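Only one chain is included here, represented as structure tokens and corresponding to the form predicted in complex with the partner chain.
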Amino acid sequence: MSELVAQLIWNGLVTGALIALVALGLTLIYGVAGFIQFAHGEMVALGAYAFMIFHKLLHWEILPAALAAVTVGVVVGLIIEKLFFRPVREHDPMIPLVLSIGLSIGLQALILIFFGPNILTISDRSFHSLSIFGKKILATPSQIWAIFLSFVLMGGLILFLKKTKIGKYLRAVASNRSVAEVFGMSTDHAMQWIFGIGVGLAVIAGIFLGFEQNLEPLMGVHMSVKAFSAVVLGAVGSVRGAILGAFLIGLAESLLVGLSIIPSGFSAAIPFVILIGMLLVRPEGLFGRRFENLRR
């Protein structure tokens, strides 16, 4: 493999790893709510802009720093769970949605007035790239660790959701939740759960797209447009449709441009073509149930 490709892999596999962590919120709150919570960029902004405040601003180290962001995030997230979707919940579908989009515009306006339009630094510090696999391809330590934490925190998703007791309460609520309630399962409980452990996922996903492309008020926009994507492409709602219509999404943006099998122009369009043709040939998703079984 040339060197040019195992770069690209792995500039696709970091992208990937991060629309994944953002993914897998978007899918879950999907999956327990029933609907596309469009201010989760947000949440991928407000982690790093937090992050940035603990490390940069009070000087804490990067663990610690994480740490805080992460609970501030969850923090977040509760209470925007609690204030706004819970009194919505049993409402039509399109009353949290048109919600989350009011949520969203609402929140990058607050990061404009207190942190203002200009570009953001996540850290003084500066990283020299690593060159592994025999040298063939250049890495940032942050780079590094944002594809082993997003594989750990991808996996250890999965098997929390299958092996542990909130895990599989989760899937039933999700599943179905009257029937859920019944069996005495807190739809509460279970929506505070997912908005904790998605919001949790962005707010990492944030730190590290932070460490990739400095701060700016609407980085998490952009990220989730891909998210939403990803999403889509794996199956609304289906865990692992999201972690692989990330890294598809991710490889394919990499692959096509790097190659120069598309113009670089087009790049941001990649998600919505792949978006646009699984539809057209596989609109259940990836890891979606067929419409024509779902309809027997």
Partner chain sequence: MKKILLGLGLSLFLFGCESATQNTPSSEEEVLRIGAVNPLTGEATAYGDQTMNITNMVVEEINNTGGINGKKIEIIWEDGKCTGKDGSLAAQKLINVDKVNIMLVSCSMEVLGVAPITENREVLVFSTLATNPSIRDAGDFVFRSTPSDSSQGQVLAEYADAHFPKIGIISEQTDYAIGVTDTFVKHFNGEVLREDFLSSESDFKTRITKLKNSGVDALFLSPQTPTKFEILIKQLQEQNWDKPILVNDAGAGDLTVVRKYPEFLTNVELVGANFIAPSGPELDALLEKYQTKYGTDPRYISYAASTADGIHMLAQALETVDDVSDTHKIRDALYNIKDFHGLLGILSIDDHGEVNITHSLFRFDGENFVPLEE
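Output block for the form predicted on its own, input the form predicted in complex with the partner chain:
There are no partners or other molecules in what follows, just the one chain.
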């Protein structure tokens, strides 16, 4: 029983690490742009499909294919920001929100057009599971790399935001855009940075997710639901809240299904249940301030 729980915890940590990468992108975009980017999940799918093209169809090695996929994703993200979100940035926040929903549907349609509805695999290469932590846990090399790289990226992002000039600049724009612009800080440049970083993290999550499961057009939607739930669970706009929320959702999903507390067919509902519960009990999130204080 203890080995089963240990394995489920490991699986939950892997899932949580990938959710965290996507949730961080949502958090950054919300912090600077002021709206939830619902098409962010499609960037996860873009990363998985782009990696499949470079690695499986063009036969590139894993590292060059991953770098190429990240590059493609970041370029697409910057184009989307410039063409779709920059023109409506100063309008009512509801406009870019609705625009992102339409963009999400459009990107799903493009995936269906180019790749069809069939389930695809990201690699034909077989990876044998390794025994770790005293042979109590079985893990694939992609899972180990996912955990390691996710923690490196999360730690690097926190240091980037706190210690670098650009990171402080982004935090200033997120804190008060009007005051930041008075001091010569460009909101356009801030938007480019957060979209580039956010999409890059989503693409990396998509690549690792592709090794964990098959590719299908709605894979980004499933991940974005979990990431959005993690953002709300931790506190909208909080980096540490997004990370904690992501791991809580990953562990909850793995343990509840793995221990047969919830049937596997209902696993997709777990993030929704957690999201609804948090909104009812503490809508400001684990790291958020009470709304009464925010109104003062």
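All values derive from a computational prediction rather than experimental measurement. Positions refer to the first chain, counted from 1. Rigid core here is just the name for the largest C-alpha set that superposes within 1.5 Å across the two forms.
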Next on the checklist: Superposing on the rigid core, I want to see if V14 changes position between the two forms - specifically a Cα shift of 2 Å or more.
Outcome noted: no
Checklist entry - Would you say A268 moves between the two forms, meaning its CA shifts by 2 Å or more once the core is fitted? => result yes
